[in-house]
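Single chain ahead, written as structure tokens, the form predicted alone.
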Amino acid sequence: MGEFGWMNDPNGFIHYQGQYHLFYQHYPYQPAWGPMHWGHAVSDDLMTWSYLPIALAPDQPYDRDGCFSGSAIEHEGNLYLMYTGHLIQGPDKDRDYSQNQNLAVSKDGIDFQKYADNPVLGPEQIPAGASLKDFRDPKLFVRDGIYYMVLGSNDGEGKGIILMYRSDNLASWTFAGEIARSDGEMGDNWECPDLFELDGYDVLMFSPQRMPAQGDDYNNLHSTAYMIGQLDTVQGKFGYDSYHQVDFGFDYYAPQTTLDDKGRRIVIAWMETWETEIPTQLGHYWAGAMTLPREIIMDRGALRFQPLEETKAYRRNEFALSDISLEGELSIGATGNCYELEVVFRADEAQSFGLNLRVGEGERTTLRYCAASEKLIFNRELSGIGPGGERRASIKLHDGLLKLRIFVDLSSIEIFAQDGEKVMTGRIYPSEHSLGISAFAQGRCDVVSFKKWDIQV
């Protein structure tokens, strides 16, 4: 989290000179959303972070209206950001406003200068059938020496598409094609994209805005989804046979990746959602949250999402149960409210089964297996203030097994099922003490194993 204020997309997330930096939308004076700057913080093991100055604030006439999501990348030993900065032209803050990319540089990776030259891409660049104004997120990558970068836009006719421009100094920048298209049914703005290499395939990431539900799936306003394909740099196009969601909970928005000193493609995003209730705006002078950063796996031409080995140097007072036969409910004796499990159930009979977590007077937040459906649900209807719902998964069991991995912190829930086939992430907001934690099933089933630790960061 911010130390003060609203925070929500990450930008620049990088590996540079030995440590891990991030940085993020950030409105330092209130807890709302405001003229954007970026914070700043670094780590050494992306699990304990320490605050920087912030990186960039709205002060130059091409970004006066904020200096909007972007991305980070080494050259010549220095550490450039690129970003957009956004200009309203009308009276309408919703409507009125144009889009441009900009450059700052630094020598150590903390005081940032903003290039003599910027924008170093602007609306003049746009091409004939994208929207005039919509113009943002720069992600930026290198392939074969020359630099690259995507952009999130739309048609101006409900079709999001993302843009890609080269350059062979990050400074002059042409365009190289409109490598995709929303095909109608996956929303009108895309947002956040982030293409990156993983084991010989091609990944494009993205966050497409009012993206209709399909089924159990995309039942967020804004959703993040992948395509794995090919992408062709010189025809300017990628390739691909279908798209996938990224998490399948409530609060997950606009990922962004990098890659590490020890080979890992590492992922992290904003654990909120637009347009929806944030309790801690009342008085608690902060919003927003990012995710655990995730490593990305490929498994079988689809994405796994893994927590970080790191996590496990954390974990303190063990306790661990095994072997239990279960029908109705069973108060687990162990509480908590900042904590990680590992639990293994067997299905048997069991029409459904699960867990429930934070409990308290009256509250509980509810994670279901329904064995007919094959559906992992996440219910939040009992979490305390804020937003309620439901999300569901399809999740197949392993030779009758399930295997959930679940990070409790004091306002979210991180859930990875099979080793990360499937993840779900929200907010909940119980009281401080709704700490309780039991088991549940409705005909009989095993809990092979049940192992929580305390997390001490």
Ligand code: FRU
Contents of the next structure:
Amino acid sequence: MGEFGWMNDPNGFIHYQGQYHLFYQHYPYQPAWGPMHWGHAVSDDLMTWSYLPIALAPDQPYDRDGCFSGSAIEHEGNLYLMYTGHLIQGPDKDRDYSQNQNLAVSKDGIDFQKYADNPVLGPEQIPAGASLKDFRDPKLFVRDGIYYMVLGSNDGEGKGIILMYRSDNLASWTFAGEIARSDGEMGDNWECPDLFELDGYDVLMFSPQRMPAQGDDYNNLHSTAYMIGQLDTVQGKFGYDSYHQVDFGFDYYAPQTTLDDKGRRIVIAWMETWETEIPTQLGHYWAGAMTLPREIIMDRGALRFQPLEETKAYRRNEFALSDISLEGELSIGATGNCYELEVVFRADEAQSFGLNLRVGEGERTTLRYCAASEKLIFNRELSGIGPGGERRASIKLHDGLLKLRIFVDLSSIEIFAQDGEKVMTGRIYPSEHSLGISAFAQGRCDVVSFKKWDIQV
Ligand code: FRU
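Having displayed the form predicted alone, please output the structure of the form predicted in complex with beta-D-fructofuranose (FRU).
To see the whole picture, the full complex is given below, headed by that same chain.
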């Protein structure tokens, strides 16, 4: 969470001079979106964070209506931020705007100076056929000593696109190519692209707006997707075959990755979705939070997402059960609102089985595995206040087993199924008294092992 007020996208995620830095879209005066600033926090282990002073505020002619999303890179020992300046240029703020890209630099990772010749990339360098308004969210990377930037945009006719630019010095940029485009089924504008190398492949991750649902997939108004392919930096082209959803829950948007000093590719996302109810906006002084950072693993042509090793150092009060034959509902003799679970089910002949979390009077959040449809179903209809609904992820049992790692943290649930083959994230707002945990089965199944740890706070 931000220190106060509003938070949306993660920005400038980087390991710099021995610490993890995370910046974020931030409105520091109200728990509501407003002219964007960049909030800033640092961490030694990606778990415990300290706030630093706000890094960027909208105070220049080229960014007066907001310092929108962007990224960070180290160059000659200094920390560079590249961000979008947002400018409202007419009476209708939702239609009459333009966007440009700007640099800011810091020697100590705390105080940032905006570059004197900003913007470094403006609308005059938008190629024919791309939107003249939506030109935002620069993600920087370097290949063979040359800097590249990917940007989110659209073709003005209902298809999201990603543009790429190149530079020798971060300050002057030339257009390199349009590297991806919606096939017409993938949303009308693409935001927050990220392009990174993993195990010899290139991965393009982005956030399509208003992508229509495909069966149980892409059921949120705005989604996140990735493609695995090869980037041709010379031709400015990215070849890929198919795309995949990143997270199958309710609240996961604008993910950004970084490579750390241990060689891990780590992703963090805004745990929220635009245009949904956020109960903390009423009577609280904050809105928006980040997901746990997750390590990305390349596994047989798809990505897996795993909790970091660092989470284990925060485990307290282990509670363990094993080999329970289950039919009906069993209240587990452990409770809480900030904990980790590691549960292995053997399906046996059960038609469905799962867990109820944050159980209290009339409240429960249900994770149910349905054997016939091979779906894990995350239901928050009875979770408490705030948005309800249900999301489903296709998951195959492994030798009859379903393994779940789950992080419950006051108003959130993050589910890692089958070692991160599928992840599901959602906000929930139960009563503070809804602390129960139960396991259930229709038909008989086996709880091979159930472990719970409180998370030290
Ligand atoms: C994504 C986004 C970005 C933009 C920022 C503004 O959530 O819409 O495209 O830069 O939020 O806060």
